[in-house]
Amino acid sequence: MAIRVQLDRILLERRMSLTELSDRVGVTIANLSILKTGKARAVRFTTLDALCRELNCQPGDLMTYEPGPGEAHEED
């Protein structure tokens, strides 16, 4: 998948643990870990909203688009 989650970097910058973030946003550590490791297939907007609120960031700070082979956007 071409979407990469940058949760590790944001947590490091904020000096916050996954446990602390879990407590603040009301999402289990297991679910945050799935998101952090890039294994998530979807993210609810309510979860994204809570993450952005607690991490004081924009959705684009949490996720990036990095196309792999065969995923590059074709120019018209």
Given for the second form:
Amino acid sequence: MAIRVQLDRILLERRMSLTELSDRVGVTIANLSILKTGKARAVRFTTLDALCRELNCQPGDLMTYEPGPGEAHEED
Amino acid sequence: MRALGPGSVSSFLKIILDVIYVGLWVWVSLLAIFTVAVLLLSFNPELITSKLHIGSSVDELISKGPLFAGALGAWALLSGGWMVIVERLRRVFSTLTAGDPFHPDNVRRLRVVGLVLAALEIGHYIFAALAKWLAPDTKIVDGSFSLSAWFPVLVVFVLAEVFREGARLRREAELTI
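Counterpart to the form predicted on its own, namely the form predicted together with its partner chain:
Zooming out: every chain and molecule, the one shown earlier first.
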């Protein structure tokens, strides 16, 4: 999948740990790790809303689209 | 009506499956013992004629000993197939009671059930053909093609595909944050 999650970078910029974010948004550390490592298949709007609220950012700051070779017009 | 827990349909079905499973174990064990006994008696008829004096029917019984043993063995194999099916269904059921019916292993279990059902039906035809060849005067089994016997095979394979999709959706749900 060509969607890259920038959670690591944003957490570093905010000087916030994954545990603290987990407490604030009510998502388990295991699930945040899945999101952070790009293994997640989908993100709920409620989760995205909580992440943007607590990290004070836009959805576009959290995720970017970086197509690899041959991925530009492919559906995964 | 409750879906899970005491007094539910699933608990009732679980009891039925457990009873059938134990019953099949006893049945297969008895069949195996009888098969061995008939084979031994057919090779050593004095064992039965020295103890019993039933009449000429005993001689006929002894002469057809290997045939009876074969029939009993086939029956034991058939019952063994049913045991495999019931055992797999019990495992599927255990995932249901654990609240995870779309476990990926259930797809394989249902496919095994479908394959064993098909194998049992094919075995039925083979056994019928052998019986007709070895004992043409007796009608032990009817080896005619039956659509109603193959329909459950189709149903189980369709259910296996439904479970495969269910397992995929479960995986998707697991990776939805």
